[in-house]
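Have a look below at one chain only, the form predicted on its own, in structure tokens format.
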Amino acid sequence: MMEFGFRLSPSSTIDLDRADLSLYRKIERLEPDMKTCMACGSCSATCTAGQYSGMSMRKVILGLQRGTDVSGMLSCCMLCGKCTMVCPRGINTRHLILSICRTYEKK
């Protein structure tokens, strides 16, 4: 076999049809507002722990909307409230993530 010095990896998409997307349900039911959320990264680029632990809301949602487990991710989170402050939607960011640990919690 030739060598041309790069490797294939494997594929990373995602197989909606089969994503176990329950905990986002339960969650879009708790707050509303998390549909709303543009993924504008006004909420990452404020983020005291985000700078060193690559805490991201926007990471955060489209983890919940993929299936995959966050709760390493908010584990980071600080409560500070400043992705609420900057946030152009209104979200209350700091209580869709308590909403999201406590539905961890739960599960």
Second form
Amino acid sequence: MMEFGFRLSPSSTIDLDRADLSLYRKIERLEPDMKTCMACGSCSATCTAGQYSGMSMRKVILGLQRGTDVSGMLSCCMLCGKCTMVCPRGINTRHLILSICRTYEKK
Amino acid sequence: MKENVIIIGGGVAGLEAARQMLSLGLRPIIVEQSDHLGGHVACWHRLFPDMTPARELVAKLVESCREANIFLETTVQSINRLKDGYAVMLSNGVNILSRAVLIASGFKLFDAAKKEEYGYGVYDHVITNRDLENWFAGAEDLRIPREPKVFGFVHCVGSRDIKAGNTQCSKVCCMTAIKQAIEIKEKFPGCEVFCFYMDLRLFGKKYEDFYLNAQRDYGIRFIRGRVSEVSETIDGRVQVKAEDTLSGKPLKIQMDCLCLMAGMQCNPSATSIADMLHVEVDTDGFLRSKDNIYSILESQKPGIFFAGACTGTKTVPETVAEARAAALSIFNYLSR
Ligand code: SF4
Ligand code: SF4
Ligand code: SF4
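Please supply the coordinates for the form predicted in complex with its partner chain, as a counterpart to the form predicted on its own shown previously.
Full assembly next; the chain just shown is listed first.
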């Protein structure tokens, strides 16, 4: 077939009507504190893994809220717990990470 | 004989000032252009942070002003500077001499229809903060569905918007949005509630606690990004578009009802009175105080004082505090 060099670009739009939030709902029940995240970014700023791997606790929570896959990021976490120490909302982010991983495993 | 003081505006500021003036032995005369006292607050349902019924506050203020002279549905026709004071002519033909005038004419709610991209007055389910408050207070509103599944709030409608003519932040609407979002969630627990904000400006006592409660106890979702446009779907729902600036991606969602948080502008009647008195209007469209730190309640003209939202956006407690302070300033001015 002739290759014209055209292709369809997928839309980057987040469509909240279609987003699959089932994982978010499950984790929201397990870890209700997650709902209080105010996206300050302290967790990501302090994360040792973040600088090298793109792990960001803030983005993990955001991804869950938007129904996107966050498993790639989680696999870079070393569970050091620094993010938990700095979170101004007192979210136990380390515990949250473990809960998210467990929920993924069950899927 | 007790001395007259003209108060222009019978909202919270005017009433509280009158109440204080009565106890200071002055003779306040309230001139109110609408047919009721209490201004915007009289049309509100509950006030943050304690969810105080607005009508209780207004009733208390009105009750304590029984001794004051009150002219409803009356405007100021002209004000002339005399040697020591002002001659004020009212639309009902009454003429009053007063050495001091208190301008307490408050704000005007931004007309949300001016932000055409949001479709207020065009789409079936787009309302404003005021409409919602009226509905909470018992008024009927067919734009609010019986069982909404998704409900949205748009912050900063007509505020922080140079094209809408208002650069200022209206200060109260972040908190009002959160309060109303919680009230919606209380009425419709199964409903998803979203707030679209640019910044959450929650400076006052207990405001942050409200934010935390809204997130934790009510599951209200906050999306950082200004709604860019709203349209109507074929089945009459509201289609909202914004950028989710935290994800850096465009976002869309359909809703059953969208509430626009209309902001505050200076009341045009305040500006026209300022004109008569040659009192300056500040760059933000509100009246210009002598200075914005120590003499907010004083104008540049002797004997002309301000209280409340005529000099800038204010909360109810700020307005009450200013009204008290203005009454005392006027008392001191008159006893010089
Ligand atoms: S626990 Fe994981 S996410 Fe948190 S700071 Fe350590 S590596 Fe980063
Ligand atoms: S530090 Fe806490 S509040 Fe801040 S972004 Fe991370 S999880 Fe959210
Ligand atoms: S208080 Fe909030 S919603 Fe109102 S104008 Fe300021 S930032 Fe916008």
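No experiment lies behind these values; they were computed from the predicted model shown. Positions refer to the first chain, counted from 1. By rigid core we mean the largest C-alpha set that fits within 1.5 Å across both forms.
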Is_shifted Ser11 between the two forms (CA, 2 Å cut-off, rigid core): yes
